[in-house]
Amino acid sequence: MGTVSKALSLLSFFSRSRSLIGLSEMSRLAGMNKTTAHRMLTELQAAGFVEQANSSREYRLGPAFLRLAALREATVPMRDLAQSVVDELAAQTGETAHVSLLNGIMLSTIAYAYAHQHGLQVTMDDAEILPLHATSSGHAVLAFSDPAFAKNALEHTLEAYTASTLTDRKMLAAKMADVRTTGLAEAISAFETDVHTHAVPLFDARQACIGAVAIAAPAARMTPELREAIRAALLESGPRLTRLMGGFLPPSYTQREAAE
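Structural coordinates of the indicated chain alone, per the form predicted alone:
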């Protein structure tokens, strides 16, 4: 990983629940010494990507993101398209739906919607970061990405978020083969305990996989009927959202569709 990539990777540690990060904590999270972490944070601060927020000199995301986000939304209103689809999916299935896009070797959530049929639902954070190896969204992306990208994405240490997280690369490879056959990924308690998720890939104009649309439900509520309803809804909505965003399904996906 190059110097720029290493510096930008520090930004992935910020979230709604962890909006402020001190130097020592950032050093620990990134697995680098304090001197290196400080140098990279200083460079990010100079560019406006982070700023120091209080007397303890903790870091938070800086104003550069506001300008870039506004420019992105003005030129590519992808979030609006994604939101319209997840709103439909949540209403249709009664469960939480979300769309996430690739950000390096992680996924960033850009839109999500809750259903109102149940008091208990899976909740999301704004811009939540999802690991590729531990989520159905990640599995869908890995299965339909370039093999070189998938190999690189799994070369780092794979964190076990729960007892059910797949960290064995051979088992992950077998899982990806199944996803390519069905066109849909499924994970149970892999990222969050007692959460059952399904996801399908999204593609851009070059037919490259750029993210996923997913539905998450409490595992205790996942009946065979709900499972089939979710799978059917995603297999229809995923290709539709790809087309709405100006993307095209690759032959590996359309051949699967034709075979069914």
Given for the second form:
Protein chains: 2
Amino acid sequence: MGTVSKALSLLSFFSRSRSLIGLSEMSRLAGMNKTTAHRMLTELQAAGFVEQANSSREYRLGPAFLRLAALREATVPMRDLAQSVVDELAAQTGETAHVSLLNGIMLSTIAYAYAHQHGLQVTMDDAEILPLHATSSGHAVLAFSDPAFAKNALEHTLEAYTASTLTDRKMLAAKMADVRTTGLAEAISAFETDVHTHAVPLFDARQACIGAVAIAAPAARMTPELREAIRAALLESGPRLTRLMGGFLPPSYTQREAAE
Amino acid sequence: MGTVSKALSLLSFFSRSRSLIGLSEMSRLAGMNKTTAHRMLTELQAAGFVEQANSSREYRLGPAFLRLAALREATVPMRDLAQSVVDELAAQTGETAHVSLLNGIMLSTIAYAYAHQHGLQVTMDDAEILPLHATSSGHAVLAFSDPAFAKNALEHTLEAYTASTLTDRKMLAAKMADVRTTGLAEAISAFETDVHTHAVPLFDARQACIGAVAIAAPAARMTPELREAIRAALLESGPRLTRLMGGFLPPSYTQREAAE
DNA sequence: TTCGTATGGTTCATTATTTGAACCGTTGGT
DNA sequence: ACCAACGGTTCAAATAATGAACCATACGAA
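Since the structure above is the form predicted alone, I would like to see how the form predicted together with the DNA looks, so please show that one next.
After this comes the whole thing, all chains and molecules, with the earlier chain placed first.
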């Protein structure tokens, strides 16, 4: 891993719950010498990727991302497209829909929409990070990713978020096989209790899996009818969003469709 | 300049008009060896900062910025605040308002709003980049920035965008002195012909100038009354936005107010 | 076809940069 | 006054970045 990657990895320690990080803390988190962390933060700061907050000298994410994100959206309007699809899905199914993209070995949510017909809805956070092994989106991605990638991703510790989280690699492998045949991942209370989710994979122009579109409903509200409605909506919307974003479905996905 | 800065500088070659850049082209643009450019792009790609588009193997900005921008906004809701202020300003004055932040030696627009009362409006681009020497926002920033920074920023070639662009450093210095006394920069057809703009500076928590809020009107519509309305609106909104974003006005700005 | 010239990507000895222990000067708590 | 933690800096030693030359490929012209 080169110096640039190390420097950029510092950015991943910022999160919603830890938005300010001091020099010493950062060097500890990253397992780096303080000098190294300092020089890297200085360079990131020069680029506007981090900045030092107020009176405290702690660092936080910088303003450069606003411009770069806008520029990214101007060239590849993924978020806009994803937003329009989740808006539709939420309206169709009456449940919360979201699109997450692969970012390293985690998923980041780039768009979500609530249906406003029920008082009880699964809620989402901006920039929420989802683990691959514990979410239906993650299962959809793992099932259709390069096997080497999936293997590597599951090498990491598999945290049990709930009592139902799959942490056994054999059971996960069986689940993936199942997802591959149906083209759809389903998870109940895997990441958050009493949340029932479905997800389908998304692919890029090289037919590589890049994320998933998912629908999350309160487990209590799940009926066979709702389940069918969700599955039908996702099986239509997933491929459509893939095409909208300029992607192509791989044989591993389309052959399944033909077999059905 | 360290390796990290060099790698990050590659990102600045992407723009609205040049969203795809090949390896060779990038190495030429950055004045780097192809090997170096390639390794850096590979590392940026691993972080999701660039990605290779479609069938062509050219690079473009990656999806990581979506998440990081969302996270930045979650910690520092600058854009939201800026948006609310420009919305107000556009409604008040009937002209296009925008907020731009300093990014290196350029300004990037993070929020803008149109007034919908006239057919003719100055239009803005997302992620538009403004030069410091040729815009009223730039003049506002230069006038209230650290003199060393301003000097350095003006060392670069001063492109003449229109016949009225100030490209003479002495004239620019005089202009800056003027801006410092009034607290407000005014430019007519400096960046785009027939556009008359006013701008006031914005400051961060350390009292450093970080950008400007501006109003752009068609030159043909500018009357003494409109001019006064714009100036009054900006002189109220600028300091207010500074405070909203957690910043403080420096003595160089407040003393001017006291002197008036 | 053949040639010429682009392209993206790779190799490896040379070179320059990164690294880390120890160090300051401050700050905040006891 | 003390201690501990903070952000930040120094400099020899270790490591990573660099660039010329190199493939393989793709495209257009002759």
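On a predicted model such as this, the values are computed, not experimentally measured, just so you know. Positions refer to the first chain, counted from 1. Superpose the two forms; the largest set of C-alphas matching within 1.5 Å is the rigid core.
Notebook entry, point to check: Where the core is superposed, what shift in Å does the CA of S9 undergo between these two forms?
Noted result: Its C-alpha shift, to one decimal, is 5.0 Å.
Next item on the list: Taking the rigid core as fixed, quantify in angstrom how much the C-alpha of L66 shifts between these two forms.
Entry: Value for L66 between these two forms: 2.5 Å of C-alpha shift.
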